[in-house]
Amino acid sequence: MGMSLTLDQISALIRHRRSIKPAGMDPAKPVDRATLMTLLENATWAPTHGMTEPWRFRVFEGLSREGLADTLQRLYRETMPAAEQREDKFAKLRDNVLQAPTVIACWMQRGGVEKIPEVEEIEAVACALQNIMLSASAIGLGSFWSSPPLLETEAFRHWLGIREQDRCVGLIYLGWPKDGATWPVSARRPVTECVTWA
């Protein structure tokens, strides 16, 4: 049952996977179809109770982006209360969208194994994500997991297709790191801080 890759190169990559924010990614530059198609692999590899895999997926590219950009600008208008709007955050919500080349929106689709708890499917579809994420950074493609209130709404999930009891889990941003930017740098408290011993 050995693998190819050692503990040390896992830990590696685990370590080395940032956030890079769609104003970092280079618009003009695509993410081709076979490296996404091969990241959406991966993500289907995630833990699964009882084989649902409830993880599913809607990639946004070129002009389809700007129906995201415009839904999410109307959606944001509609359900924030107006006193709480700021015109920062509105604006953002577009650029994101057309800053990075492709934009997959992710959401857990419930099945019909009632015994396992809804939680369980929404981390499962979290877990996809990682792996969609450490995908991304093993090959230098910068990855932005987002998700704003209103992907939460009714009015997003009517527009999304998705049903009632279905849950938009977040916006997976995916781009090229612009030309010159250095790759970011974090840290992590001790790892014995979060650990005790039974």
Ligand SMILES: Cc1cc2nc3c(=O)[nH]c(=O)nc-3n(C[C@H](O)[C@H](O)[C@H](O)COP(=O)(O)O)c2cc1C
Given for the second form:
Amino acid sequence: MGMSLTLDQISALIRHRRSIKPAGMDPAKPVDRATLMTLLENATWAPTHGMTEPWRFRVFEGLSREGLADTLQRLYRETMPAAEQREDKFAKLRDNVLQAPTVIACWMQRGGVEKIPEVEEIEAVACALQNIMLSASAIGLGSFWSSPPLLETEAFRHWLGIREQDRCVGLIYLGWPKDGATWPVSARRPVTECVTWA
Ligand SMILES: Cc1cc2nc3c(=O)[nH]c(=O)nc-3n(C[C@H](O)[C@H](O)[C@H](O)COP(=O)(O)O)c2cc1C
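How about the form predicted together with the named molecule, since we already have the form predicted on its own?
In what comes next, the whole complex appears, and the chain from above leads the way.
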């Protein structure tokens, strides 16, 4: 059964979604709670094998972003091999968080259903995050998925209060584009290069 959106409309939305870097967001323009709740509820309508609904979210706004920024920088110093540390990356961890009015830590909470492989629970969370980003794009709200390697560290899981078997799959930055900013363009290779017909 179809619904009121046309295929052209959903195609346009999917192709309109872009990663908007936090540097292009206005930190002074908050994302209102009702909008955030709609985005998060849309996330929960992602497919989920075994109905485990493994997605979990912690929303950082206002001052709580300072704690997140401090933690990301501290863990970068503590967990990255010194020879691999780059000052621009260190600075960006803080800047990204403070340039976006809203940052959502998104993790997979491993359920107790043994027959569901871990990767499928991660895949379900990835689908949930796509729902957030599509919903954001629909209203011109910028979104950006970042995945610094330190999200995978025990220290970060501990700080977030999640278990060994859970996986933090990303930080989603949300914010309204700065005044005068243009929505980015991107490109994809022709789909024919990705398809074979049996
Ligand atoms: C799982 C995942 C993790 C990502 N992590 C990062 C990241 O750490 N840093 C980054 O700059 N972009 C990250 N991205 C966003 C990609 O860079 C972006 O989607 C790509 O450049 C295509 O641009 P578009 O989203 O505007 O189409 C991530 C995307 C995915 C799917």
